[in-house]
Amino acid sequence: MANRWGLPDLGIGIGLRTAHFTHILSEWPQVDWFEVLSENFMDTGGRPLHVLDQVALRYPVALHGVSLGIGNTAPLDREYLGKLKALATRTRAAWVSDHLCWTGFAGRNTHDLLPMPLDEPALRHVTERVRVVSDFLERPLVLENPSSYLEFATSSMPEWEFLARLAEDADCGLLLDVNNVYVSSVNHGFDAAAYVDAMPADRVVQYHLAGHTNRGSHLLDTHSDHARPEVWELYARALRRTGLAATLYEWDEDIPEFDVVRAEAQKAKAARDGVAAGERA
């Protein structure tokens, strides 16, 4: 099933990280596409922007942010949005994504992806803000489900219902982070399969995969390891629902050599091939 906007299946990509700049510029490795952290390039020049320009000439690029604060109560930051739109234009980004979260209060940025209260007032609030951002960017905003460790006592619906309704009401895309679904399902005791089954298939534009850390009492979304078998199984289940979609492997802590990250990302190809074979059977 294709997404409702006809956005492309870019294949399998990895994140553009400083640790790999030299390797990428010298080798131009076999990678389908790169995901770019928006804030790393919105206010910088010099070598980082040069690297990004060179990468964007040779590979498809998608932007992924962590500071939009779509759930914040403060007014949307028009200066930030202007820089984001300019970066998307500069890189010819396939789409622009961020997280379903709030990031701060009263002008203070916590530099964290804080969980939303999952209730009707919050849904109305975020829906309106997503519409404004999409209009400003002149493209549908794509939102990711974050990992969470706390829940609001006032929440009146599960996260998957909130996200699915938001996608329909605000006409936005979804970045389904399968590792985050699994991490949150263990932390909060819900059924991860039910979560992915509830996603509106035609809204899923992209997938994230990553490794996490088991702290005993909870899982921590560290992006510092190989993905666990349960995450791969959940990814295959999600693909059977949505069809093939761009997939990104995140490795953001204890970053190994480029080929290690690429090899982990390529494991997604087996899952994709399996789903495609099932569709042809």
Contents of the next structure:
Amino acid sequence: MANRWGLPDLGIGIGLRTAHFTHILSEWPQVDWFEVLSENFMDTGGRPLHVLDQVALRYPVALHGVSLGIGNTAPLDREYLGKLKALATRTRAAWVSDHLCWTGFAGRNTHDLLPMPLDEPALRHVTERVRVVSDFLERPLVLENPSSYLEFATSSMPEWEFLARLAEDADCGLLLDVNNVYVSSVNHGFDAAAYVDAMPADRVVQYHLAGHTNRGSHLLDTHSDHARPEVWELYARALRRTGLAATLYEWDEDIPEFDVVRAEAQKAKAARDGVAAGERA
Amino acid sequence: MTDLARLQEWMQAVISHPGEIDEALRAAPGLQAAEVIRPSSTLTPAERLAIYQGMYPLRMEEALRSDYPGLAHLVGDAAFTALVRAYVAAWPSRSYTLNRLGDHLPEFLRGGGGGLRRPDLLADLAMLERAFSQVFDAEETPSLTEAEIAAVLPEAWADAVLEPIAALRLLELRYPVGLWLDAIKAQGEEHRHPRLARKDSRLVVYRRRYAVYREELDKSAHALLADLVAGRPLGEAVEAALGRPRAPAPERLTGWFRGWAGAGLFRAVRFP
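Given the form predicted on its own above, I would also like to look at the protein as it appears in the form predicted in complex with the partner chain.
Whole complex next, starting from this chain.
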């Protein structure tokens, strides 16, 4: 099943990271696409943007942000949105994504992806803001489920229901991070399979995969390692529901050589091949 | 204020508090963790909040350590961690990018913020490292070409105003921190605290072909370049340079100007 906007399955991608700039510019490696952290490129006119321009000439690019603050209570930052839109145009981004979260209060930015209370007022609040952002960007916003380490007492619905209703009410896409689903399922004690089974398949535009760290009392989403087998199983399960969708492997801490990240990302191929075979049959 | 706003105000106060979680909860009025946060099977509400509170200073320190590696090296790990906590409490991020987090650090240090010894030295080092970051990220503006320079009639140069490229910063410091950074790089991470006696240092930091450069300037050269960057016509700037005490020979001025133009420090020449 394709997503409802006909946004393309870009294949298996890798995050564009400074540590790999030299390798990418010299080797132009075999990668389907790159995901770009928006804030790392929207406020610079130096080498990072120069590198991105060259990458965007050769590969499909999607933008992924961490500072939109879709759940913040302060007014949306129009300067930020303007720069985001300009970067999307400059790179011919396939889509623009961020997270279901809040990032700060009264103009401050904690630079964290803080969890929302999963209740009706919060759902109305975020729905309205997603509509405004999508109108401004002139494209559907794609939102990712974050990892979380706490739940609010006022929450009245599971995260998968909140996301599904948000996607429907605000007409936005979803970036399903299956590692985040797994991390949050352990931290909060819910069924990860039930989460992915509840995702509206035609709104899932992209997948994220990553590694996490077990701190004993909880799992921490560190993007610092290989993905766990449970995460790969969850990815395959989700993919069987949604059909092929662009998939990205995130590695942001202790970043190894490019080929190590690419090899980890390529593990997604097995699950994708299985789905493709099923679709052909 | 909505319930959501009240919740976010409270949680931000807790997770950005520099003390222990119990202290942070006592300092954040209005809500009680046990009423707002559900426990998990392994963690209390306060412990769950403490995960976010613990990550906040680490993220801030990582960003500032990336922008101020020399400063972090000079003061040492423990003192830098304490400095970051004090600085971020005074100047929390208000930008969508962490690249702007350290914008006030030099002035914070010069004012004695962080309680460290030799604040003027530390502020000078921070000013230089901030200039590196600003120049690294500045807008790319094309430099004057040799042909554009050659096209200016010789008699017109006196009225010419030279526009600097965006990726250029001029600094006047009290300590030779640029040379100190060179020594640190040359001698490796293990080398600590080479002598840093007070000695005026004037610098231009600029970017060319996406590489950042630092050049030490003598007093006369710095004054001349500062005049040009400020938009003073070339003739006036040269006259002022020649009128200063211990003025350089005119041919030295010509050499400096050629060197700066050759290094691509100017983007345009105009005649007001």
